[in-house]
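First comes one chain, alone, set out as structure tokens in the form predicted on its own.
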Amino acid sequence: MSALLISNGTIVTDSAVFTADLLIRQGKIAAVGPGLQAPDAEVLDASGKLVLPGGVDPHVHLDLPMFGTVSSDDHYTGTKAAAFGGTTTVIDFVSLDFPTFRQSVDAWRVKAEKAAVDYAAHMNLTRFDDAVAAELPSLLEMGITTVKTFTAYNNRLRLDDGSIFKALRMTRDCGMLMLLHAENGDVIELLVTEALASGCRTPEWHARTRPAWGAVESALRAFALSATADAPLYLVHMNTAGEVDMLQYARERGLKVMGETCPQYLFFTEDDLRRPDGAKWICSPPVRSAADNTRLWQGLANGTIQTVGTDHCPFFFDGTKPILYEGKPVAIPGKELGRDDFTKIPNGLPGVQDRLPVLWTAGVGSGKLTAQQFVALTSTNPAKIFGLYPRKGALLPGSDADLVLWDPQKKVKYGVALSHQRTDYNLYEGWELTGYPEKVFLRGRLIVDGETWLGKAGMGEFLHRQPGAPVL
């Protein structure tokens, strides 16, 4: 691979903004500084552009079976979309579908081989017994250092508090990190049963049967288990103001806890579920209220929340009508499956491409976030928390040359026409954005050039993560 010198760009890291050149050799960053000389290198003039580390999305679901269908992005289409949005690393989830972790991971690895950007995995811990406990440390040999547990989805995914506590002590001893989905499964089951019995079947009832207080109390309960076990915990897809309050309360008392939110929880509310196409906004946990949006933004700005992921898990709005993807018709059953019953609407939204452009406009463009905070939330912090730093999430000598040439002045009218997510709608249809990726590099290779795709299926590498990552 030939050398590349990116000259005159404005480097943006999680801690600084400065003008410098950046030299890439053999897929790695070789040097960063002013006036770099490399006579053998191709030169790319980045005057007027920002140079950012490639985004790290800590929370995606690709090729995920649900409700008799499957999420519409697989490990190729989803990672291609990620690249167009400036994200060069994603972390997917392995379902515990087989008797052992090893069998489950091996099956997932086969599906993930087509990834077009680099990728890693969390392990869903959805049952806990002596056999599972005995095998848990072996995840480290597979390069997986994180497990996800649930306080909802009774009789499917949920673990009881005792099992979560036992698992926390094991993850602590192994240098691993537990992720937790916080909702009250018992309350949800009761409210869903009552809603259906009363004939309440429209999309807004998805939110009404998953009350915010259930998330708040489950989050605090999880933090209490974390504190008692003296084990780190990461709260996924925070969606309500009370969770920010609970995270702040726990961190102020020295607990080893961290949190993530997603763009949908910063912009949308239960009112969107009442629209004629409200099923498009069905995700779990649900979107909440404008007050929750505001408090989540505050949590990002003041450092209470460490990351912005996407929980990318798209479905067609109408899977009976094909769309063209790479010139071929594609139709996958989607949210029309629950046209007459909100409990049958596949839970999930597209977002892996949208995350950086939308957050830049609404966060940096509005002054809610600095450019450095943007990089921290979307790249550097996830890389640190999940054991990928400084290989990922950094613009340092020796780091992978994953970077984005970002045009802060570029204006686009965003929506499904610009999206490479394999579905038939976009949550941000018609939004006017300012600031957009111009070129995206994966390990020094140009994979996105404007609207031209230069990547390919299978060029992504599996990232074998190391235990003992820091609590930020």
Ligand code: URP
The other form holds:
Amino acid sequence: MSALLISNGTIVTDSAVFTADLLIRQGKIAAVGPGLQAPDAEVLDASGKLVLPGGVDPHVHLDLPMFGTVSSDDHYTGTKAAAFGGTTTVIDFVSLDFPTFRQSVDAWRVKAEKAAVDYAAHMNLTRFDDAVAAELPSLLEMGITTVKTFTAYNNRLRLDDGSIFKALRMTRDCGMLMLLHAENGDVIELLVTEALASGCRTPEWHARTRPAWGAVESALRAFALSATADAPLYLVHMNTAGEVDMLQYARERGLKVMGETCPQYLFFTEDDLRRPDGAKWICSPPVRSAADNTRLWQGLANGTIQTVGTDHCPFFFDGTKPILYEGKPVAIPGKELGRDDFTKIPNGLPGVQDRLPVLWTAGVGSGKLTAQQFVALTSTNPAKIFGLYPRKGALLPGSDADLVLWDPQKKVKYGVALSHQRTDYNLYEGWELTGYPEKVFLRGRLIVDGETWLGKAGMGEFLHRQPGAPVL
Ligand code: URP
Ligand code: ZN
Ligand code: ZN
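Can you return the structure of this protein in the form predicted together with the named molecule rather than the form predicted on its own?
Next comes the full complex, and the chain you just saw is listed first.
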């Protein structure tokens, strides 16, 4: 692989912004600094452009069977979409679908082989018995250092508090990190039963049956379990102001707890669920209120929340009508499955490509976040928390040359026409964005050049992670 000198770009890291050259050799960053000389290198003039570390999305669900269908991006289309949005690493979830972790991971590895950017896995810990406990440490041999537990989805994914506590002691001893989905499964079960019995079937009932207080109390309960077990814990997809309050309360007391939010919780509210096409906004946990949006932005700005992931889990809005993807018609059953019953609407929405562009415009463009915070939240912090740093999330000599050449002036009218997410809608349709990826490099290889796709299925590498990552 030939050398590439990216000259005169504005380098943006989680802690600094400066003008420099960046030299890539053998897929790695070889040097960063002013006036670099590399006569053998091809030169790319990056004047007026920002050079960012490739995005790390710590939360995606690709090719995930649920609600009698499957999330509509597989490991190729979802990672291609990620790349177009400036994300070069994703962390997917392995479902515990088989009797053992090993079998579940092996089956997932086969599906994930076609990824076009680098990828890692979290393991869903949705059963906890002696056999699961005995096998848990062996996840490390599989390169998996994180497990996700749930306090919701009764009789499906939920673990009781005792099991979460036991698992926390094990993750602590193994140098692993537990992720937690915080909602109150019992309250949801009761409210859903009552809503259906009263004939309440529209999408807004998805939010009305999954109250914010359930997320708040469950988050605090999980932090208490984490403190008691002296084990780190990462709260996924934070969606309520109360969770930000609880995370702040816990961190102020020195607990080893961290949190993630997602763009949908920064921009959308229950009002969107009341639109005629409200099913597009159905995800779990649900979108909440404008006050929640505001508090989550504050949590990002003041450092209470460490990351912005996506929970990318797309479905078609109308999966009976094919779209063209790479010139071929594709239709995958989606939100129409719950046309007459909100409980049958597949939970999840697209976002892996949207994350950096919308967060840049709404966060950095509006002055809510600095460019360094943007890099920290979307790349460096997830890389550190999930044991990928400094290979990922950094512009340091020796790091993988995963880079985004970002045009901070570029204006686009965003939406499905620009999106490579394999679904028939985009939540940000018609949004005017300023700042957009121009070129994206994966380990030194140019994979996105404007609107041209140069990557290919299978070029993503599985990232075998090491235990003992820091708590930020
Ligand atoms: O609606 C969503 N987010 N589906 C994915 C599952 C989860 O809990 O993250
Ligand atoms: Zn979840
Ligand atoms: Zn998720």
